[in-house]
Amino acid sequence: MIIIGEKINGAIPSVAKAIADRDEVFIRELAERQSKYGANYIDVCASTSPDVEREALKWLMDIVQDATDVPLCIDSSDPNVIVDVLPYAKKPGLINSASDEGGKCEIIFPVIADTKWNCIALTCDNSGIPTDPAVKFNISKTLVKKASDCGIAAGRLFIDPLVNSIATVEQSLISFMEATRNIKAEFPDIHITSGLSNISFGMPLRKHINQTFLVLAMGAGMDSAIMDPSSLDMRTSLYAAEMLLGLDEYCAEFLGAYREGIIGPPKN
C-alpha cells in the first residue's frame, strides 16, 4: 500500500491556524510523525485564499522538506499554483491532482511529461463528479491517453475514482469498487488512491467507516491511500487487509509489525 499522509492540509482547523501563525514547530512535527509511521508521500495543501497560496505552499514544503526525506505530495486545486511552486520541490514527488475538468491536466501533464514526477489523476471532469461507475471508467480512459500523448506511462497515475459522501450516495462504494475494477483490468500498471474521509462525510462514527472503506476498497484493487498513517487503528486496518489479501507473504510484514508495536492495541 502507498500511503500519501493527510494530515498538512489547510482545511483542517489546526493546520490552518499553524499556516497563519507560521507555527514551523508544529507543521514539522506532523511531518516528522507521518514520516514515523510509513508514509510514502507527504500530502502539502495550504488551503488559504488564492492571493497567498502559492507563498503558503512553499513555506509548508520547505518545513517538510527540512524535516524528511519523505517525497512531497503537492497538493492544489488550481494546477496553475502547482507548477508555480514545482521548482522549490527537492526531488519528485507526487501530483494532487490533475483532472478532465477545466483543461487541469492539458496544464500539468506537459509540465512533468520529461520529469519523474508522479501524479493523482481525479475522474471528473466539466460535467463534474461522476455517480455511475461506467462514467469513471471511461474518464480514467481519456486521462491515460491524454497521458499518454504527453509520454507518461501509466504507471506514473493515481487514478481516483472518487468515491461520494454515502451520506448522499447510497451505492458509492459499490461504484467505486466498480471503477477500481475496471481500471486495474483495462490498465494493471495505474495506481488507485482515495482519499479514505471523503466517504464519511456527514456521518457518525466516521473512523470506523473510513476503516472499513479502506479494507473493502484494497479488496477491489486499491493500492494506495490518502490517510493518516500515525492513527493506531488505521494501521492495523492496513496490515491486516494486506495479510488476508494475501500480499504478505507468510504473514511476515502483520507479525514484525505486530512485535514492533507498529500495529495492535496500544501498549501500557
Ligand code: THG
Second form
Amino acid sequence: MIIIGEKINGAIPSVAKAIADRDEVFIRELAERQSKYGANYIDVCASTSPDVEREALKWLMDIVQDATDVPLCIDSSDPNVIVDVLPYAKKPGLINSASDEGGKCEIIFPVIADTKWNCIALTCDNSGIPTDPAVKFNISKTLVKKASDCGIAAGRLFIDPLVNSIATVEQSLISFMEATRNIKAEFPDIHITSGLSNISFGMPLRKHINQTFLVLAMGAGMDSAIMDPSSLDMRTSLYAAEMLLGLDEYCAEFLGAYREGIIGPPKN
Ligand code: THG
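Could the form predicted together with (6S)-5,6,7,8-tetrahydrofolate be shown next, to go alongside the form predicted on its own?
Once more the chain from above appears, this time first in line as the rest of the complex follows.
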C-alpha cells in the first residue's frame, strides 16, 4: 500500500490554527509522526483563502522537507497554485489533484510531463461527481488518454474514484469497488487511491466505517490511501488486509510490524 499521510491539512482546526500562528513545531511533529509510521507521501494542504494559499503551502512544504525525507503530496483545489509551488519541492512527489473538470488536467499534465512527478486524478468532470461506476470508469479512460498524450504513463497516475458518502448513496462502496476493478483490469500499472473519511460523512462510528471501507476497497484493488498512518487501529487493519490478500510473502511484514510494536490489538 502506498500511504499518503493526511494530517497536515488546514481543514483540521488545530492545523488551521498552526498555519495562522506559523507554529512550526506543531507541523514538524505531524510530519515526523507520519514519517515514523510509514507514510510514503506527506499531504500538505493549506485550505486557506486563495490570496495567502501559495505562501502558506510553501511554508508547510519547507517544514516537512526539513523534518523528513518523505516526498510531498501537494494538495490544492486550484491547479495554478500547485503549478506555482512545484519549484519549492526538493524532489518529485505526488500532485493532489488533477481531474477532467474545469481544465485542471490540461493545466497540470503538460507541466509534469517531463518530470518524475506522479499525479492523483479524480474521476469528475464538468458534469460533477458521478455515482455510476461506468461513468467513473469512462472519466478514468479520458484521464489516462490525456496523460498519455502528454507522455505520462498510466503508472504515474493515482486514480481517485471519489467515493460518495454512504449516508446519501447506499450503493457507494459497491460502485467504488466496481469502478476500481474495471480501471485496474484496463490499466494494470495504474494506482487507485481514496480519502478514507468521505464514505462516513453524516454517520456515527466514523472511524470504524472508514476502517472497514479501507479493507473492502483493498480487496477490490485499491493500492493507496489518503489516511492517518499514526492511527494504530487503521494501521493494523491495513497490515492484516495486505497479508490476507496474499500481498505479504511469508506474512513477514505483518509479523515484523507486530514484533516491532508498529501494529497491535485494538484498545478497548
Ligand atoms: N481525495 C483526494 N484528496 C483529498 C481527499 C480525497 N484531500 C483531502 C481529504 N480528502 C483527505 N484528507 C483528510 C484530512 C483530515 C481528515 C480527513 C481527510 C480528518 N482528520 C481528523 C483529524 O485529524 O482530526 C480525523 C482523523 C482520524 O480520525 O483518523 O478528518 O478524498 N485526492
